[in-house]
Amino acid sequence: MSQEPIKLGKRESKLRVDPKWADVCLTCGTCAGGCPVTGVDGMDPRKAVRMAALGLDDELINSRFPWVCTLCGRCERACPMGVEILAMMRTARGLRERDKVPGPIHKGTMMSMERGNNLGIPYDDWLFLLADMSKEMEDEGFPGFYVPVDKVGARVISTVNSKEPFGEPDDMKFWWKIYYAAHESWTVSSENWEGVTWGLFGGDDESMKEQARRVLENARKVKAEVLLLPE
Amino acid sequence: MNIFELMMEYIKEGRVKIDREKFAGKLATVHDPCNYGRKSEKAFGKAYYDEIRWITDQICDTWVDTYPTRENNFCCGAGGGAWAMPYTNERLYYGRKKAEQIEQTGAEIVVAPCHNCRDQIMKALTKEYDLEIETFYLWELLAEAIIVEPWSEEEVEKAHAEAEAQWEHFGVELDDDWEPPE
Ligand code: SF4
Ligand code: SF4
């Protein structure tokens, strides 16, 4: 901690959820007490939203702990005030600058909103996976088992993780043999099948928005009733 | 709907049929996913806590729970994106949590309905704390436990007929001398 004198916010904060948060909370510690990185960095969910409270948003902006906060929602849950602490620190997240936003996040929704997924696996390579591993799983005992692609009139259309496809495909097949056995009428689609929505992590509603669209789409080019988000 | 629905679909309806023998005698617990429990009850409106326990338990001998449980257990520390992030020491050192749970419960099987928390217990906190576990998503467990009958002739013949001509549409080859199975 520095030990220069810290400046007041004007008295708007963006991050506060509420504007009566300084009366509202009670500062009594309890999500503080049941979260598991209260300490790290010197800091907790209370004083998170103290900081809030005093208009002290780009201090927590730019601090490490809106992102190792894993959103888990424990505090608000146990805050006997509902003083909504998730909302804050997503907020927070959002407002850090995007070429500053920790890991691959960021680029990973970006990724997503050009290539349809957020590890850029291309077209090709996706429908030649999906060939390939049917032929293995006919193989491995599921005669007639095969992906169907944009079928249309399919009742459950499925989104993908792309981390499956891209290092551990062999996991998508727990699904697939549910399906088999169950004779599901099912189907993924060839292009933009990516399940897992990285904006949501990064505070990106917008891309967050796009992504929920274009698989909406999807599922209704093929006419499906279900849409599963295997997450 | 979601993946829960559909598992229960599957298990009342008798569309999958399970082998309870697969995982006898071992004892199991399950992990609480944030977004499906307090995530999804502030969204929705509704929790998947018991749905969760419900189809363990048509899979499972026995099961127990951790403590604490459902809406306040612990975060398996790979939350909000953590797992794609650069502070691997605080994922770890949150997930510590988690392992005192799973070591308290006994079990030998963690079930885990979400990616990010299996991979978290699975390939980080396992590890990293000693665990004596085996880690399965949840859909695994069901996969895994399924009673699998092959399609009758006449549904692989028609499979095969849609299959080929879906990658034909698509262009994708696969090798020429590969012969559907008989
Ligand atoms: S639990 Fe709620 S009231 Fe108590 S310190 Fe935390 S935010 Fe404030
Ligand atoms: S949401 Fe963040 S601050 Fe709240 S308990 Fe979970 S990790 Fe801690």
The other form holds:
Amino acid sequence: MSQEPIKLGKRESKLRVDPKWADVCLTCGTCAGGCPVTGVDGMDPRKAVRMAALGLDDELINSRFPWVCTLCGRCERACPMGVEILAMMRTARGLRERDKVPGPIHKGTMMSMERGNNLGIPYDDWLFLLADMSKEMEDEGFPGFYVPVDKVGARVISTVNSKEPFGEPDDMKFWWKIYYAAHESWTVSSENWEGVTWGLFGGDDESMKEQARRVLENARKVKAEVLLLPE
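Next, give the form predicted alone, keeping in mind that what was shown is the form predicted in complex with its partner chain.
So it's only the chain below, everything else dropped.
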């Protein structure tokens, strides 16, 4: 970070930070005490608030702080002065250039927009997996079990974390067994079934809204009463 003196003056904050924060924040450390990642890569919510209050928007946006932050919100709930730290961090994420968003978050978001799930599992592979695992469930002592797909009139529609069919498919059996035991009327979607919204974590509001719209549309198509999200 530059060692040059900071010039203060009238400005508009990209982070939509209230200038009063500079006076309101007591730097008491309550936020840092509640933050589960304080100290990781130098992370300290107080530093982030000071950067924003002093107009160091770009420095904060391009730092690792918004990405080390888990967005759990404990800092904001703990703050005695009501400083909106969580909102600031998520805004900073959204202002990062998309090709500089760390890890798979942006790539997964774009994959979900294109193929309906974060990991790009093809339509045919998804249906094949559900049929194959339904047979496994029958063989394991659940006679008549099958995974209902796009079942109109089902009471519950479940979205799915794509990590499960991609790498840990047996994990889906846990909730399938509950449905089976409860004689629940349920279904999953053949398309746009992803239940993990990485647009939320990446600050990509438009993609987040589109994914939510698709999930709701699926629920309305089958006239489900309950929408179950895995996260």
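Residue numbers count along the first chain shown, from 1. We call the rigid core the largest set of C-alpha positions that still match within 1.5 Å between the two forms. Small disclaimer: the values here were computed from a predicted structure and weren't measured.
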| query | finding |
| --- | --- |
| Core superposition between the two forms, C-alpha change of residue 39 at least 2 Å | yes |
